[in-house]
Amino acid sequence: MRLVLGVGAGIAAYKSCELASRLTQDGHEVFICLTREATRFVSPRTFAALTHRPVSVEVGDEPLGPISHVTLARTAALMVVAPATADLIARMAEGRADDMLTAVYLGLRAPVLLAPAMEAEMWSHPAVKRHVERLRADGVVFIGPEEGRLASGLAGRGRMSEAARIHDRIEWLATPKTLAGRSLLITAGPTREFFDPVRFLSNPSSGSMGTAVAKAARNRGARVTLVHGPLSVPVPDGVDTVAVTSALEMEAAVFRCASDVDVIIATAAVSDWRPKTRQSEKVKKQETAMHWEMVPNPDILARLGHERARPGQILVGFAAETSDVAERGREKLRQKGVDLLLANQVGYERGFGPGDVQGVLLSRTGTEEPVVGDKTAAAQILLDAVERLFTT
């Protein structure tokens, strides 16, 4: 996907070498137009080098051979502007044409992403406020300014958002929005059984499958609820959520959601037992029983493939198995009831976490589809295949 990023004059600037690395790493043509005032603080040299394609300042510039700046307003997918300064911010709203950035803008009819920097009393004066209102009275899209260390030193709004969150951004507006009027609820993370208030019984999931499962499905235009256990990884900007620690905390939250949605992925891994009885006070070392008796965690995912909440409701599940990954896959689908399972091998060090996923996926009608790679592709995967059944 071909993207135009302008870089405005500030000291954010830093901020925009690490944005158009990763949208050069993610496979897109990343054509930077910098502001005059733009080179006293990043060289034309440094965008040059990390996305391997001439940089623009002024009109007669011609990355793309004559008239370029007509070019890139044509063909581009996305224009994202991170540092927006003030003035470059009256200069688009005002319509003028005086450099580069300013003059593909005018001629764009693809979105426009604008990340704000300045001082918070700029990002407050009224002036500043009317130009910014203008701007997303013609489809500009902003995200931020927020909170934090300026660059006089003081502390206020009007800190530019990090690269990793206009990245995801992004992500999200160069999305086909083929999920849109849909409603997903996912589940993700681990649960915690406790003994005692400073014991529990758990397992090492992160979260990372089921938060990027919830990602994909936002970008995608979906309506998300995310019913999470303890998380190691953030939660996606621009989904519902429901924090909960145990199992039966998370079936309780999973079926006050689950006939308000047209699709349900399992992804957490619920604790298989929980301890019978729980001590309010800490047990000591030398008194704590070798033996703890435990009983069975409900099935949540069972339940839900033998109560469907919804008629037509599509519900995926995850297994983890450590060996006989699709055999033990094909017998979990049969026996839960749901329309696609994703089984991964797992073990020590190995499925959980951040990693791979290596897999596969198993649906109701009999297909397998391998899932090998990292947990973002495993999720578009997952989610084309929660398309198809829409379909059929």
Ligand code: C5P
Contents of the next structure:
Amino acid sequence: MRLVLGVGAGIAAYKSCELASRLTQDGHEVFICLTREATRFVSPRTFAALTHRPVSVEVGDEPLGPISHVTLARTAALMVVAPATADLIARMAEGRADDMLTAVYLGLRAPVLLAPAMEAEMWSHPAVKRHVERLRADGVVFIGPEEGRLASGLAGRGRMSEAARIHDRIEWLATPKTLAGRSLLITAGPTREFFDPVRFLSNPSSGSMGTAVAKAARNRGARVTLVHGPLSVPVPDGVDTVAVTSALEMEAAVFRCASDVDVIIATAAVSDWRPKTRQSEKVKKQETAMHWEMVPNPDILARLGHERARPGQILVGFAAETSDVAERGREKLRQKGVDLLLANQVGYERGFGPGDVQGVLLSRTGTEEPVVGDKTAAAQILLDAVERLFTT
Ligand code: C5P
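Now the other one: the form predicted in complex with ligand C5P, given that the block above is the form predicted alone.
The complete assembly is shown below, putting the previous chain first.
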């Protein structure tokens, strides 16, 4: 994908170096347009080295041959401006074309994302607000600015969003909206089953699979609700979240919205048991062995599979297995009455957290597809299969 990254004259320009590097590593063709003042913050050579492409400042610069501003505007899939200073926002809102960045902006009809960065007083000034509103009305999407430490050393709203967050929003904007109009419910993370106020039964699930699926579905334009236990990864922007702790809470949250959604994807590692009783006081340490009676938790996915809250709803499960992965997966697919099931290998220190997936995607109709790669790649394979079910 061809991208234009416009860089204004703010100290946050150093974060744009990281953004340029990430986008280049993703395989995108990144063309940098710096304002004249921005070249005093970061050298064009820095960006040229990061993107392996010529950087432009003036309208007459030729990173893509003569009349590059027209070629760039016509061929870029997306333009990002980070940092967008008050001056740059004003020039863009007024339709000026006095440097390469603003000239490309005027010629471009692809989505434009702006990440403002300035002192809090500047951001809240009525003149800046007017320009921002005008740009919004022209279809420009804003990310940030966020609260935090500013160039002055003071705190306030005006800090440019981090490169990782801008990068995430770029992926979101640039992904074809193949799930537009669809709603998905995703369960994620572990559950905690407390037996006294400070101790619980749980598992090492981080929530990385569920959040990867949520992000991928959001990128494809779906409305996503994430019902999650305690996560050790951040919740993605742009999804509705319901935080729960125990399996019973997760079950209640899922069934509250189950009949409203087109697809349910259960990635949560729900604890199979919970203590029969829960003490209100911390249990005292003792020298002898301790016995605690456990009772089974409801199987949320199996209940969904058997009750089928909504006709035509697609149900997707996961199975974490330590051996006979495909065979046990097939068995679970039948038992739980789901349409798709991703069976994957787990073990001590394996399968949980950000690492790779090694498994197989099984379908009710008997197809089997290997799933090998990171959790983002696994999420794409899964959603491709869901989309195929919509069309059959
Ligand atoms: O039975 P097992 O835990 O291996 O099944 C895994 C699948 O079932 C996952 O999709 C998981 O989210 C779901 N599950 C559930 N409720 C449970 C146990 C598992 O929804 N109590």
